[in-house]
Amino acid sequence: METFDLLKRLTETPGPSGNEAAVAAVVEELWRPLVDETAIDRVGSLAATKRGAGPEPRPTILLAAHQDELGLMVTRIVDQHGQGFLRLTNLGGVDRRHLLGQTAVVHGREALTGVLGGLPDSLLPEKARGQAYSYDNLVLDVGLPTERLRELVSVGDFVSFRQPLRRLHNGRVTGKALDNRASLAAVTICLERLQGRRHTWDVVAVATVQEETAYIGAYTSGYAHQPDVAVAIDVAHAKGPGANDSELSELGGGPLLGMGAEIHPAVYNALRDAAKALEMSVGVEPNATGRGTDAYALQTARAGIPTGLMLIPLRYMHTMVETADLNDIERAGRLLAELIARLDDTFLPDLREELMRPDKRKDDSQ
């Protein structure tokens, strides 16, 4: 498939964080041909298992992409003559300056598309002019009488952001939920890849759910797997706007490696690796404390798990306009396919040498 139509397909699938099984049965029909076997298991979570050609017990390297974006949730019901509205708060990190005006869809007993609006700023109290609309004085107004309203929609019922994906030139795409539907589809251009890619660990890919708001589908895959190696995919902030940082990277250079805290240096320079191999530009993402992505919880499951983290660029994080580069989708894809064709019966045990050796850590290009 071609990248821009499975990236659409996935980001125009509502999936806030909870509520994420429309998404999960449209990542398992992608990944389902792809793989040896399918399984969702109790907190929503898809893996995906691809048997490799080595001979048993096989080591397993897990790839995980957290499949839910930001959302709403309906907390109250009210009434003004006769029509009804909608209150709301936050599923995970919504950027509430950028709600006013949106259009989302409220997913009660009917599917019901509403609009995001509140008072003109003129109407506001004069404290309140100016400034982003709080969920106090903002609603989802959907159009219907209040009674109407109360026997489709319940407090708790989740609400998604209504927009499609959009092209804009020089290989950028527009959208919602790129965070992290892009790296979904990194993933299922990974598998595609080893199709034609012999390669002797088995592969676990796995949608996780919760990661906005409490990485539930990463302590879960990597305590019920224990894989040997983990690897976390998702997205970095990238220049932009007043976000000109010399550490942000340019949309279209290419996939970042995660460095820090919650990254092993044996997975870390396997990547890197790997990208040599390729001749592909990466960057590194420098983050000394961790946290922040399906990475920390990875990491800490049962024993410990040795994980990698790859994040592909993204603009306008946490809005309904994020906007990443296809290419670097496509790069990230083919990175995690040549660095699963590459493990080899020496990977694991050079891990603890690796330990041993930080100053291996550098990129060379630095």
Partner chain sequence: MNDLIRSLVEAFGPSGFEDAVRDLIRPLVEPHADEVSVDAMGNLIVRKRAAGENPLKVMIAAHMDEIGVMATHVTAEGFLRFTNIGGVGPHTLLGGRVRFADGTLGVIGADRNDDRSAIHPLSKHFIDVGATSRDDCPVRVGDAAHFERPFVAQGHRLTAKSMDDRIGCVVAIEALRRLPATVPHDLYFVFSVQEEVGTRGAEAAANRILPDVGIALDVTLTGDVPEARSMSVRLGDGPAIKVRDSGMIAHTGLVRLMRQRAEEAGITHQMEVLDGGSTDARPMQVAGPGCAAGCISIPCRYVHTPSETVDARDVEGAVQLLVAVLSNPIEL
Given for the second form:
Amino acid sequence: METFDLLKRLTETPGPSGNEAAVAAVVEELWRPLVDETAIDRVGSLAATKRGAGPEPRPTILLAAHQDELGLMVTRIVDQHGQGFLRLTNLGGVDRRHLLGQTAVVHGREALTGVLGGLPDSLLPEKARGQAYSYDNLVLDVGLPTERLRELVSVGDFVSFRQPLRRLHNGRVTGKALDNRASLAAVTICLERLQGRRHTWDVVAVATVQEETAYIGAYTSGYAHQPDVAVAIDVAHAKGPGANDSELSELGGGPLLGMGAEIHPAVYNALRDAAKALEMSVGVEPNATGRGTDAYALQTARAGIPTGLMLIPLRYMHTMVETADLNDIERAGRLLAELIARLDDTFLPDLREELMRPDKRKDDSQ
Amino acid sequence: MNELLRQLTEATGVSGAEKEVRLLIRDLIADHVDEWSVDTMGNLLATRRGTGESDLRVMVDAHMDEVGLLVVEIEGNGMLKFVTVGGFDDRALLGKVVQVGPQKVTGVIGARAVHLLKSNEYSKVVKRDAMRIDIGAKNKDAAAGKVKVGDYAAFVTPYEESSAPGGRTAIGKAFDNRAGCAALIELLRGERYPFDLVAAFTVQEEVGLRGAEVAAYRVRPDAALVLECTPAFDLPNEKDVSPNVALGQGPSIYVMDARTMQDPRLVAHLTRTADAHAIPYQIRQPGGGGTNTGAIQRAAAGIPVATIAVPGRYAHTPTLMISLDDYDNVVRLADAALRGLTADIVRR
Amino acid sequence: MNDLIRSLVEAFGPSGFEDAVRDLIRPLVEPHADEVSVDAMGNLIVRKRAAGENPLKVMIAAHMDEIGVMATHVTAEGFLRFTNIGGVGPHTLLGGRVRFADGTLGVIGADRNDDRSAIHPLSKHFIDVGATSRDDCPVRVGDAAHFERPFVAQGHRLTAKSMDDRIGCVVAIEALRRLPATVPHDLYFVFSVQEEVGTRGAEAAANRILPDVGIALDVTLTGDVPEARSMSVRLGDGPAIKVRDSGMIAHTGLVRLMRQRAEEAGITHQMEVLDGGSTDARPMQVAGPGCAAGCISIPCRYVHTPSETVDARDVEGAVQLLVAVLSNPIEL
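Could I have the structure of this protein in the form predicted in complex with the partner chain, to go alongside the form predicted alone above?
After this comes the whole thing, all chains and molecules, with the earlier chain placed first.
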């Protein structure tokens, strides 16, 4: 499938945190022909296993890309002269400044499309004027009388954003939920490339849940599968309007490799070496806290998992116009496949030595 | 001079890059333990077998990492842009010398000279976003030959002792928590305990108690003791308030912090032991902060834990001060408490 | 049920010091359990075995601990400065009373405040236990106290200092009493410790049990008082089935099942979306390979004040709903 079509399917399927079932179904359909088995676990993560060609017991590498996206949830149904309005709260780190005038779908007894609206400043409480709309002042209006609305919608129903994926110039695309369906697309590309390539390790690709809220799927998948190595795939901020910090990456300059406390240096090195073998230039993204992606949770599952992180540059993260470069996504998929194909018997013994190998000091040789 | 403290504090090991400290400690303990291993996060786990009198399994934790800086960008002019690793006050950074990366490249964090400031800038804090590390490189290429993005930087502070009458003190960096590491090494070098003691020299405490979490999961001890260095705020204060802990007043025993209610049975055991051996101690004022107990207590199916700490002034700056008497008493108290630890104290 | 509620809510049990509450609950649940144990952190774990083959492991958690205070300093004149155990608002303090584990009663005062409409931070409050100096003060730094307030029942409304979460413990105890002799699931009723300081006890218990399904029993806030927060939950409208709070999104299948059981049994209920707070369901959800987690909430006004108020009908409904969920098949 063309990468654009793949991404279109993935991004346009609604799946806010905690309500990922529809995305899991799409991912399962995409991955099932490429793997030996698939399963959905107790918290909703989809795991696809592709067995390696090595002798048993085979080591396992786990790829984790979260399938949840940002969304909203109904907190109250408010009546105004017989017309019903929905008050909302956020699911994940929604950027409220972008909400006014968007369309969104509330998933009640049936899916209803509505408009996210608010009163003009002149009619808002004084404190709210000139401020980004808060959830106290925003409504989702599906245009139904209260009585009918109450039959169809309940407190706790989730709301997803609507935005078709569109092409921009230069192979760039824009839409919602590229965080993190871009990574799911990259994993799909990786699995496709592994069809024609020998790999000795088992591969478990997981579409995790509730990363945006609490890394739930990464914690539980790391525990359940106990992989020998894990790589999380997620997005990173790219340079763009209002974001020109010198350390940010360029769109099209990816993928990036995460560095920092949550990353095992041997896994980082393996990713870097795989990129070298492909003559692919990759950026780096240092992180002082380790927080922010599934890698954070994977690293400390059970007695610890050697973890790596690959990132796809993205503009306007957590909005309905997230923008990515298709080349970055395809390259990320190729790099993952290369990494996996290169894993052999020597990798784990070498990885275990890495943490006790003295750093080479230049002045040692002088 | 306490050579253990000197060697340990002068080594660098910012959270996530503890290798130098790990290798040093391995060399310091190898002859005194029955086995050691390193897990995937870099925790050094060492077992000193017991005499066989007790079937308990006890873990003693001391984190190896220290706060520091992480290079995120080499700018065109050769300056290094950085973020902080662990908790910092911006005011602690200016005018400091650092070592960057495994090559230990020397750099400084400077700022515009005071002569060039406007009068309204004298008490203005320079924000860390505006600071850079200067290693003297002319441009980006020159700098990139010496350091790379992702390198960690640590402060440079030589260890010194003072034995002025009435106060044996030491100054240096990273007493938080090389003081705990040194104390744990001393325990490993002493007489065997009645039970197997697992020493956990852990990583990544300063970025969220991450190493201790997996170490405790692997070890699953019947009880655990954390050795720490706790910030002491015992400076002159005219109000009638307790300092949280005070230098020279003995090991500080935790009751409650932001991460843990310490196990009351172990806290009582510590105070009883101190009284019985005439070791001075102080109850750390309950409140904020947190140690690896926060991760250990909840690991696996729950583990009884307590913390003994060396009070250290000026924590999370390049120069801390501890009392060497406090340090010695932490070793004595930990040793005595472990020798007196019996199953009826920690099992239900 | 009011006698049970009174005995539990008036017991001493700030986070980390739950022994007295556990000692009260243990004899009440033992006759209904196959196994009772206390773990390293002090959680009371009550197991009721399943009748059938390959049962689901279901963990039900209600926390025993309550918010409180801990002495941090004794002044020269014998007053105590203190810090909070769990979420204690400074506006709930002045003129209140606290009791320490040894029975010592203290009155809370505050430093001089010239602006009567302003509230001092917690650090500018003190406790007066009647001491006159550091030497005759019976309280030491590190001693914990709970808020002192008797239980009151007025009609359906029940008011006390630690409804959060002794009322959840009551629901669990009542459900244990009412459950049929044989149940289709392996049930682990956990009376947990240290919830108020970060759901710590339930985390350790869940790591041991590794449940398939986790149900917390806890209080939730309401939106039914003057100028309340924007929230649909109302006192007296029945137990609330939690969809999410700030720490957890409940398993959608479990939420659906709870609604279905409530409707089948004709139990008045409501749906809950809470901004802020979380419950023991959060650590259960991520324990081990993960579990289907949810929460049955008891609506409660004035949470984390000494006058937490619930409605007896909601409590009864919560018991009925829990019994209906646990005694029927759980298909997710």
